[in-house]
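Below sits a lone chain in structure tokens, taken as the form predicted on its own.
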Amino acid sequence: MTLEIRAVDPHDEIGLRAWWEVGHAATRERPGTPFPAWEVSRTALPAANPERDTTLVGAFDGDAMVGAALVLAPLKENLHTCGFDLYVLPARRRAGVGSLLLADVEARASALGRTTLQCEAYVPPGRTGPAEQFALARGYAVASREGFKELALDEYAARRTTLLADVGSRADDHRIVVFDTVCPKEHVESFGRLLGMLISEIPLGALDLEDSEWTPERLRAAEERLVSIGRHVLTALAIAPDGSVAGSSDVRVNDADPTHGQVGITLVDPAHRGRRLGLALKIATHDLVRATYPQCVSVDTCNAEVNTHMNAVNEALGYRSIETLLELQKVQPARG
């Protein structure tokens, strides 16, 4: 076998529907909505990101792609990391392809001087799986596991009330404010510099991942890509006496596939926890994904296995583990 490994570009419609089948077919037999629709990756991949470049790579058996792989650096920090993704078809599997993939993968992470690589593999839960063994042989560690979960959105309709019940008056001090991606100005500045605490408040493990700055500007250019190509973020906010941002939780449904939803960030600032704001927050953001997409019909979320409050708060809702995730990392040489 002779294979040709090279860069797809995202503009050719072909070329990039070639690419979108190898990941949907190597993801197929995984539970939930592993991939995105096709119309999602269609309107998302070309469109420029402000936040990090995206490189699309093909494994290629004469025309026929067998492989590919996705590669995210980020430009805004966390510049010595280099992210990614690989598929291989199911019928080329163990054949040497996701290796040859990974080879060019680092590479292209090595020229562009990131020295952390950073990939995921979905394993069911309490089990192993092919591609945590193919990381791990290959020099990547685990550095956090996560569970993935789905919610049948009838069945948090079936726990509304109990939920509501359970928040009770502890957050009466604070009112929820909801918008769909685009927040309003009056809040721009404070829910950046809630947004910036994220690294250091969630549970990473050994992920070796930097604070953000959310400016004002920052947050408005990622809002209009959104808005660009369809992808609605319907986001709670808490906002204390004062008027601050004290938490935010989000759920992000595309035009292109209404049917699914996947939640975003949840976060509730450290001074105005125990008042039970991300459960509010998550009811709200439920309750606007309900009444803005009655045909969205499940929501995924993914947790770090330690963070047993938020796990408890997804238990609560309806959310049921469907996969185990690995957040895996690997130190390479920096280039001479």
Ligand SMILES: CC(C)(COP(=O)(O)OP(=O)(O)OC[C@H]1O[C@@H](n2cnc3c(N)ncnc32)[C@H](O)[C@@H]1OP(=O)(O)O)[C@@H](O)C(=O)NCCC(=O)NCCS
Given for the second form:
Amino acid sequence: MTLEIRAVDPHDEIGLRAWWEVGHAATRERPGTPFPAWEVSRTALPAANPERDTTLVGAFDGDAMVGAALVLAPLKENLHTCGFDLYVLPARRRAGVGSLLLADVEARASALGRTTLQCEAYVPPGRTGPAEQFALARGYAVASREGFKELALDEYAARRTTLLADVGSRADDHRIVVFDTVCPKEHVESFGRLLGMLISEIPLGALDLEDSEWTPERLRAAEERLVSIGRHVLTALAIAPDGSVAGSSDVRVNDADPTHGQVGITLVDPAHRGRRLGLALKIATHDLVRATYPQCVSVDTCNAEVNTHMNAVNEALGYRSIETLLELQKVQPARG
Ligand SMILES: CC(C)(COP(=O)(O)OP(=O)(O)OC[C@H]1O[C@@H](n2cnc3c(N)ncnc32)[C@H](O)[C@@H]1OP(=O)(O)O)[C@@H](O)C(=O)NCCC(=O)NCCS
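With the form predicted on its own in hand, show me what the form predicted in complex with the named molecule looks like.
Then the entire complex follows, led off by the chain already shown.
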């Protein structure tokens, strides 16, 4: 078999569809909703992203694409890193396709001056799988171990009254504000300050990542892109008595496939913890999803196994672990 590795133009819909088919087929064995619907990829992948450069790569056997990769190079911070996903058709595995693609991805990262490579592997809870074995055999190490969980929104609805009673009046001096994607003007600056805490506040294991700065301009540019691709970030903010943003949580839903949502960022400022704000924020976002998208049946989330507080909140909401997510990392020597 002679394989050729080459970039795939996301604006060429036939090529993009072939790339999507490989990713879809390579993840079909996993539980839950492991790969975006075609309409979501078709809309999002060709759209320019101010946050990162995206490159699609295909491994071709003649005209047939048998493997695919997604290469993500952050543009605002973490300029030493490069993230990627690899997909090989099930029928073409253990024949070196993944290794060839990985070599191409690593060469691209190196050409961009990126020395820390990061990828994710999903395995059944408590077990190993091909993605982990492949990455370990290629010099990657597990930097963080996370639980990947799914919530049936019917299950959440059945628990809602108990959850509200648990929040009680402990967060009554804070007010919850909800919005769809575009943050109200009066909260933008303070919301940006909270987001800047993310990297130092979430357990990241050994992942080599640095803090980010969220100016109002950066937030607005990110929101604009989301609006343009029909991706809704249904957000709840906890507003402290002095008007500052003390916490936030969000669930993301795509117009192109509103049957499933994904939790994005959840963060409560350390100065405001211990009031059940985390739970109150999540109730607000899950309520908003149910009200806005009655057709949405499930939401997924992912937290480090060591993140006991967030895990307790998610368990109370009804989230169930469906997979273990391994954050894998390899640091390459810089080119001389
Ligand atoms: C992970 C994946 C990309 C590997 O693709 P592949 O084409 O089978 O990889 P290769 O043939 O180049 O395998 C190279 C080495 O990885 C390891 N490996 C790959 N699959 C393995 C498996 N099922 N069990 C044990 N080791 C495995 C072996 O060391 C293998 O070398 P060997 O075949 O000489 O023993 C493929 O299984 C896949 O698409 N999985 C679903 C998507 C995914 O999880 N991607 C994330 C990867 S970071």
